[in-house]
Amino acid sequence: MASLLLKHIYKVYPGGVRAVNDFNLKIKDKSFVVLVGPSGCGKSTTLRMVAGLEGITSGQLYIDNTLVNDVESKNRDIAMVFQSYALYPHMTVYQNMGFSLKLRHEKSAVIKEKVLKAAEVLEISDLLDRKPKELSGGQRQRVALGRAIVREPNVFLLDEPLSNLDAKLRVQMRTEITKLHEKLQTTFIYVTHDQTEAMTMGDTIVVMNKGFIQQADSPVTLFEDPVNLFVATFLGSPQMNIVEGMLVKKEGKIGFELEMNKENVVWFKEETAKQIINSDIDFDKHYLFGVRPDHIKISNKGIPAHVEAVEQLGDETIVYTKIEGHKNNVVVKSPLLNNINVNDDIHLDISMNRVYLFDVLSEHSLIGMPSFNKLPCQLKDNKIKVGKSTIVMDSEFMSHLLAGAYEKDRYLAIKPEHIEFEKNESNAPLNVRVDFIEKRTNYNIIFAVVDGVKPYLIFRANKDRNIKVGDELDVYLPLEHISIFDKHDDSYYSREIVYPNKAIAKLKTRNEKTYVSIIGGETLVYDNLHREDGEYEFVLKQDKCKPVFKHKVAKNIKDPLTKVNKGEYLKVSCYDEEPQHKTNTIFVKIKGFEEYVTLNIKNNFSVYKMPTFKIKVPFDGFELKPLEK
């Protein structure tokens, strides 16, 4: 049995093509984890990195607390089941299942025992003498599973194993694989693009898009509390209805004006209105309103709509309607309806207990459970000030902070699921007062006030935890899960240690030119800096240097050429990078600097596309400090 830990995993192919970005996930022993997302989202690449079939560009992969980045695939105690079955056509089922054991030089009696046991579990004992061509698709998939089972691995990896099967067989095999997990009591990691497979099989689902984890949680939580627009619309069939519009206020209530139509306004419940007010959401912007098809009823009141299509599915009816100003259909999912016909004029009654609001640009959820809590804060010395509360930073946390963390307009960011109720040596207390509670299927969402701060601190609590409205309590924030953001969602907490960008340089001025010669590196030349000749500590600023592009590269990334005077640039070689929202934090090697150098640059540039390049160092891009005697 095995647990896995993936920390800041990146996969970048030659040419700078990013397949996986900053993948972080803890997988408990004996769990069933499903990676789901559209084609090209990085889920199969992630699985192959776990298997050792793909190299990891950066990050760490641990299996049972052992770092395995450089451990060969055959030594990871992992078995993989492929989409294509990958059976040897000239071998019988028995031979296919026992082949890996034969390569290990296991005794014939041991091979026979394990193959027969696996065949019995999979109910294919009567197929052992057949060859793959004599088997159906479902039978071949069972053989592929059997070949993995006989190895008795700590981890099973399954890469879209059912995609070649017909719909009926997929449902059957889905159940069989779930039962197999229960029998074997080992860790399963399963990749699929089919949301139904994901929702019905996994105890944890990891939703991916464009190489990033969007959300990782239980199926029910993902359905009830999607943290962004992608997760909300990817899971659920038919998918969530999304309508653009604006927030409105009237007589102390807050509503949403669908498609800017003053006749089509829905009013939020009191608790949702409180969250919107507490978050200081801008009422002059457009937002996206979301509601699932099964949370809309056809009624004689509500939003006027016109029926464009009706699907009768036996036990339920799907109704496609049109509302004024909205180009897409608003879909309604109801128990069987026989009295609704195409071209009927109806009204849609929206249940406001389960509605969603998303930002148009960031696509983050703005009501209910957020992807991150973002509380305004100030960093000074070794402390984070949040309202009237103070969090003490340890040296490990501080070593990952970028210089910009200490400026104004910074936010402490932490995911709701990372907030704890018990104190330990690695978390920090925060005193809160519970303002209101929303109930969910598996937990309660707590909306709490931190004294002197907006918005709410939002977190989960198990239903058996006795928390009531008005309670004052201490919650605890693990430092390892705290990030420091700005208002653009750029993070100032780095996964890499941030070294101080220091080198030793000799200064010499002649003919009104100052030559800054980095010991062991290159020489920079500037107009007279009016400093005495001698040795100094040379400190490169994180946010002042810019990459120097060739014309072809500048044109490709749509960036104007950086003007550089001769002697104002340094040669750089790639180490690593961490993409942010509007910037990239890059970690690079420069001759003369003992540790790698950390810089913040525009996010349209990737060090992986240019392993070696140059950076412009303007006269205000560095500091010169006298050496301590």
Second form
Amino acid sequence: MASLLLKHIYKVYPGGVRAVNDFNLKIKDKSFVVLVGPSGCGKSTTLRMVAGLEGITSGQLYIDNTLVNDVESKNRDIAMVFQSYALYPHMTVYQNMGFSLKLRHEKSAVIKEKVLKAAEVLEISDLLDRKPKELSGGQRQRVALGRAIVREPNVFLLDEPLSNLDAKLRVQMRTEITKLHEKLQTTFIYVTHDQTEAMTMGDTIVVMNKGFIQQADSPVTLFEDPVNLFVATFLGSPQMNIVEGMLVKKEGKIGFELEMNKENVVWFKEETAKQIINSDIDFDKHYLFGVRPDHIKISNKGIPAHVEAVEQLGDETIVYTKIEGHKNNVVVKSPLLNNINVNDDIHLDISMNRVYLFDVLSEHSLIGMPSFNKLPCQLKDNKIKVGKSTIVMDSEFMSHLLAGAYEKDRYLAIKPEHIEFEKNESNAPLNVRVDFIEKRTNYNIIFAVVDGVKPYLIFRANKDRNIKVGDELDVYLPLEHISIFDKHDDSYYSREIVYPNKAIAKLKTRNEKTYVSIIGGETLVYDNLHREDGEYEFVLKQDKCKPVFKHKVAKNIKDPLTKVNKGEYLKVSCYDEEPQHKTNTIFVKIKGFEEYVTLNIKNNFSVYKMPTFKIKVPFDGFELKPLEK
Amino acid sequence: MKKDNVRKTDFKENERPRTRFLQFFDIFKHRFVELMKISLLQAVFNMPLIGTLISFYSLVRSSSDINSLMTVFIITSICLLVSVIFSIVGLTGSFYCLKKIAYAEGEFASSSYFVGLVENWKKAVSIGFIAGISLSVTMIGSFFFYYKLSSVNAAIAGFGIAILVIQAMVVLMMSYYSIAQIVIYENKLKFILKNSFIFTLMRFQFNLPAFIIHPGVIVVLTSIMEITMFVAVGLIILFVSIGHLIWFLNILSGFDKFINKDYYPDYYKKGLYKEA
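Taking the form predicted on its own as the starting point, write out the structure of the form predicted in complex with the partner chain.
What follows is the whole complex; the chain from before opens it.
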């Protein structure tokens, strides 16, 4: 039994291919976590990093509060079950299951006891003398599971264990694995690309895409409140209907023109309209409207549609319809319908209680629960001003802020699930007023107003928490979960400590040239800087330096070459980076600097493509301060 | 990489052999490597016996008169006593492994072999001693009857040799039953011997064919000529476990019928398909 903590885990393969990006997840003891996503999304890589079969490029992996980044796979007390079973063909089931224990030089009586016990759990006691070739796929997978069980690991890792099985067996084994988790009461991490498997098995599902966690939550929450278009369309069968269109305002109501057709307008309910108005949504832009097939009814009123296909599944009917201007089908799932035929003209009645709106570019959900609350803020000294409220930053928080954090147009970002109701040492209070509440299966979503700030602060509250519309209450924002963003979603809060890029430099001006010699490092040469000769504190600015490298090496990187005069660059060696949307924060080592140097560069450059290179330091790329005596 | 064919259907209980006779073929097909391993392990314990046989042959050929031949027979019978004890002790390991295989417990053959030895060697030494004495007596007795008495009274000599051979056969068969009992049940030595004697006689019609296959074939090959003796030695080293398997499954079928069904239902037809 073990809990796991994955903090800012990155996996970058040689050549700069990023398999996993900033993976943050806390896995509770005895939980069943499913990593789900399309092929190549990084789920298996993450699992292999947990197993110790892949190195972690950066970040920390804790198992039971112990940092295990450098702990060998065999010492992590983890057992892994592979898709291909990986059984030894020349050994019997008993021998396969007991082999790991034999390698550990366990006594044969102990091996026997453990193997028989595991075999009993998996109901394969009658197969112990058989060899893998005599067994079916399902039986082989049970043996593979048994081999993991006998080791009595703290964590079970299952990498698409059911993919090789046929559909019927998959369903059966799915239940078996869930039962096994109940019996063993151990932490399970399960990787699959099958959303049905994920939804039915896990108590926490982590949806991944392109190496990023899209959303991590319970199956019901992911289904009810997807934070972006990917999660919304990935989960659910048939998948969510997505129709492009525009927002319209009419007589205080807000509606959505499906495919910009003025005839096909659906009107949002009052609360949703309030949220849209409050969140500065641009009415001239296109958006994506989402509705699940089970939230559309075939009726006499609503959006006109034409039936293209009908699937009778026995207990329910799936109707594929076409609405004017929309190239894909709008799918309707309803209890058994016998009176609908192909080529019928019908109307679609959309239940507006459960609809979704996504941004076309960012694909973020714009109504309901957001992935992040983004409240405009202004940082000054050690305070974050949010509307009329002030949050006091501690020194730990401030040491992670990048240079641009204190500028205008910054946003305080916090995930809804991180907002707390109880005060403690590491969170900051924020006074809010509850404007409306939406009910969900597991919790209520609270839409609250922060005085002087426009978007709602949205958070979850357990159903037993007595919160009513109009209540004024203090919620608490844990500083460790707060980020400072700009409007492009670039973060100004680094996961690494941001040191002040300081070194000591000696200045000497000769023949109209100023030589800036970094003590213990290299010398920069500029046209006369008109400063007195002597020693100065040399502070490199985060945003002014540019990487410089030979075009041959980085031919796929746009705009890489910057002509530099001799003496205007420093050699750097990188050890980490934090890619953002528009920028890439890199952490580099430069000779003469006490700590690592933090630089913000364009995000078309990755340190993993080139671990050592040069940076151009323009004459305005640093500050010289007189040394304090 | 070789493509691994996966069965489409689950392996079911009813695919197991239904009798011990069919189980022989099932084990032969699926656990042949384990059988070879057991043979090689047993060969270690059969080395004194093999050494005794080879030296007996060479000594017999070099003996010029009856007195020296008698010395050879006496020395060989003493060596036989010791080497049979070793072989019988080794047999406990073999039977222990075969028990695991026949009872479908699927454990590691090599480690099971030594577990079997450690658990049962004391009783096996006693049984080996009895079998060794029996064979030694047979050897010396046969020499006496053949060389000393046959010229005087051929009928009595022949009868004497026959009695000696039959007692040796019975004692050897009893040894197999005894070792099988030792590795399966907890029992006192005297009851083990008593049961073995009863089973040997009661199932003689099954025991005799088994005895003809093993060790009959080996004894015959050993007796014909030198080259066949080496063939017999090869068979002992590589395939002795197949003979042991035949014996063990024969014994198990007897135990199933007369002991397990009523007294040890857990062992009854264990490893076979049991119809409800």
